[in-house]
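Take a look at this single chain, the form predicted on its own, given in structure tokens.
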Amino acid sequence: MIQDNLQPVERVIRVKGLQKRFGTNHVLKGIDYEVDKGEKIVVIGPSGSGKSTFLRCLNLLEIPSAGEIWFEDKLITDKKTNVNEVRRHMGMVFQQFNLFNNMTVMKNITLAPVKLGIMSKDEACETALSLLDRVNLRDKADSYPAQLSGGQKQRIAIVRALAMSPKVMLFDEPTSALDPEMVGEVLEVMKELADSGMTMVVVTHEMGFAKEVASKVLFMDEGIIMEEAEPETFFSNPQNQRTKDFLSKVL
């Protein structure tokens, strides 16, 4: 049946021939990939496979050694690119939260939108409170990071990224620094975000999350994408022997 109401695909990120070297260490060896609006791309693979470097190149936290990255219709690897402008639209959540310990939760969330002139202080506070409601942490607005659990810190880090109204959210192993019982509360927020239609690229070891939320799963090893498929196919019928070996150890 032909649907006449199909929306045209909107490409958000396009990566061509991406390479990254740190000295003699060739970490990314030529990656081509495209992310469409609303997709949830989950990247898995062994430690040292280049997953986090790939993610950090997407918003230029790492500058590629070769290749191109396009965000919407802009070539962001062009030397003339305003990196801060790019990062405004790509929220990033790190393994170690990266909150400012000397600032309250509210200040952590409102600092960037106010400083960059995106919102007035009142608007930023209103946005922050509404986002804190979303993650059930409104009562922590005046707390400092040291007073929060790991799971709460990570939920605040997600809110801080969302306060900039990003078009894409990047997650770099967001649960790997958490105690096991706190992982669920962070994954829950990420699932809710996925359901809301946010475009996401997530590096994680949480296979359950990959199965449930991903539109595509990528397996990276030795600096390349070895396999890519929809979750059902990826987990039930991996094609690459290296993928099979990896999954046999983690599932």
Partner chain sequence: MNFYALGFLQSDFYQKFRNAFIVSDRYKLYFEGLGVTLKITVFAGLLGLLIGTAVAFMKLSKTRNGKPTVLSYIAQVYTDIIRGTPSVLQLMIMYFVVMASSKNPTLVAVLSFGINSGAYVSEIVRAGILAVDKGQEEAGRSLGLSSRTTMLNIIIPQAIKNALPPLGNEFIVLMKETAIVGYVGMTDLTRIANKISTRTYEAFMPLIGAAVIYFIIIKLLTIGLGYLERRLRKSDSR
Given for the second form:
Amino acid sequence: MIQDNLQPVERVIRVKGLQKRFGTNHVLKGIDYEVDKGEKIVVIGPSGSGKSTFLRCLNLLEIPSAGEIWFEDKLITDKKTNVNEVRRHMGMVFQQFNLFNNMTVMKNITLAPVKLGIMSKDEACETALSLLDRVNLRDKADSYPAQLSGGQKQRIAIVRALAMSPKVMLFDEPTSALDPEMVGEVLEVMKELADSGMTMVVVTHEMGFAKEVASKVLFMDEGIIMEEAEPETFFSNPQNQRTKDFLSKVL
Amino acid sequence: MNFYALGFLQSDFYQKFRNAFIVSDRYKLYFEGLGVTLKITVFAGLLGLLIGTAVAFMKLSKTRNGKPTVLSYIAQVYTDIIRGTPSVLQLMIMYFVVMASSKNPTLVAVLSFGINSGAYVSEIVRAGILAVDKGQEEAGRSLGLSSRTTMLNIIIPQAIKNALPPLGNEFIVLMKETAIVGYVGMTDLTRIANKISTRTYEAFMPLIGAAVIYFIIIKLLTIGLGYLERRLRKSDSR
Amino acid sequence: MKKAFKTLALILAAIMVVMSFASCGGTATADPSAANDTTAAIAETSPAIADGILTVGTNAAFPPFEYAGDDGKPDGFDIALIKLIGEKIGVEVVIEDLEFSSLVTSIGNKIDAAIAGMTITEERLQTVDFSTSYYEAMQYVIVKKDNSDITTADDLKGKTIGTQLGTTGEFLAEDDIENANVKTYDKAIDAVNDLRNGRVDAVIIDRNPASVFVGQYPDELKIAETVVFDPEEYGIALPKGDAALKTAVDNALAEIKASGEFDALVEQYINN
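Following the display of the form predicted on its own, present the structure of the form predicted together with the partner chain.
Full complex below, order starting with the chain above.
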């Protein structure tokens, strides 16, 4: 903590006036937020609050209807920006894992680094194996996704994103599709990742994770950020009535 | 030679068999006919796959706002016309009208059947691509892969797996469909059977003979396709 | 794999046996009660017309002998002739329009007889009987008007020749012309169109239809008049061994020729 304070703050993501409409459905009604390097932002909120849409806007899986998103010093909502170039620095983990079903675990992890010319095939394999070691799944390198449990799939999906050495990791409800007994193993990996200093934005319903890991907790509802605080304050002394109602239901 | 064998050789059944297959080396004609059938089927099948894939992508093309493009309308009209008219008419129109001056009937047949098959293949390929979970594309794009790379490496291999059984089926249908080339004077397997029956005045043997040949070829094809499908399904095994 | 083939072979053998039985039975289910007085004498001995109906197959694409009339039903010299014969015998004639190539094999099952400008040949006589000849015909060669290298039968060697499937023209081209590339069509007009399109070098077809087709395209086509083949005799194909029917048809034919009705038909349909 002391060390962090000595370094100048680096903004990784800046969001200004972000809006998103799906037809007549106004999902995001104006979001302003900034994510600094090394921060772990946990976004919570009821379903339909727009939190997943917010996250998916950050790497342009959803195209914003209005507003600006900056990644480091690039305005990525500008049409001239190379989206693919931006995305390779932002890892994403999905609720449904989305491992490539037609490829082995190894191929899943090495595909993007090799295709994008970031690593040679051998380098990518080495990186993949050492990452698999970190999640204790080295022995699954030659398995296909269909042969893995949900927890294993999600850990592989995290590894796949990490193989690109991203500057920020986006998690879209990473444990929501898991059987309860597998949630722990995935959260464990995410905690380790947080400890390593990775910048993370996590949409989740895991309040324990938020308390333990988050540097900031955002509460979203009705397409805006209703409340924002450090986890201790957020959970012990929420200000907004909506937040209070929500927390009373989930805690 | 024993008594029963002699009896068989004198039987009406054997005589008909001899007339249909052995007299003046007629069995060779069936193989020549089969050659014509296979040649048209294989080339038309390849052309159909090419056209069908291209048309499938035309159908799936979207403008920036997610609306269908002009290309997708063209593709739809093509599919409607082909599916809405009998293939024998398409063949005859191609042969007697559109390409009336072509001296290469095989080419005309390959084009006609290829264009016909392409319409059906396009629907199969389109369905195969749409059946791949949207998350697969999102995962590819989220890693920074271009839409082209994602398509080629992630979507299409899975789409092929989805599309293979119906594609194999389409190929089999195509092979049987080529039996109409006799309408434009070509001598395929069916036509050969027809021709031989007009010489022997006995329809049973040549027609059943041709049917058996079709059956065997298609059975072999089915076995091969099943093998290929199992290999492609390897990644689904638990 | 071996087992699969064995099973396959067994299934195929079973299919062939079953179908061969099926093809043997199923004919001659006539209803004698439908016969009227005039046909009674023949009906007793001819199973084909025991029901008072003579079903006659033709191929209505061979003008002027048979063609689709204005109402779409078969018309022409042969059709008029067989109806007249039916009147004489006292049976109702029902015309069925089939592919020419399937006519002979259909006699005895789908049809009772066939009249289709059909030449009496040894090969056909092994399967069916014929009435006495009612018309003398000849195979003609149609070529493009500007063609000058087909002047004798020998000139046809190695050429691409269009014919109608199952006709004597086809057999002649296949059996008597060396190295001919014979293309067969379901309809003679398709062969003629391919001649016009340059896909075949010549079309071999009976004299009268040849004249009709050339008459359609006098600027494009001509008959190669110096190419001459042996004359042929048209007959009405009848079920093999049905002597009663053959006698009745032959008698009727003789009567029609003697009365001048035959010449009237020739005048109306062929010379017109």
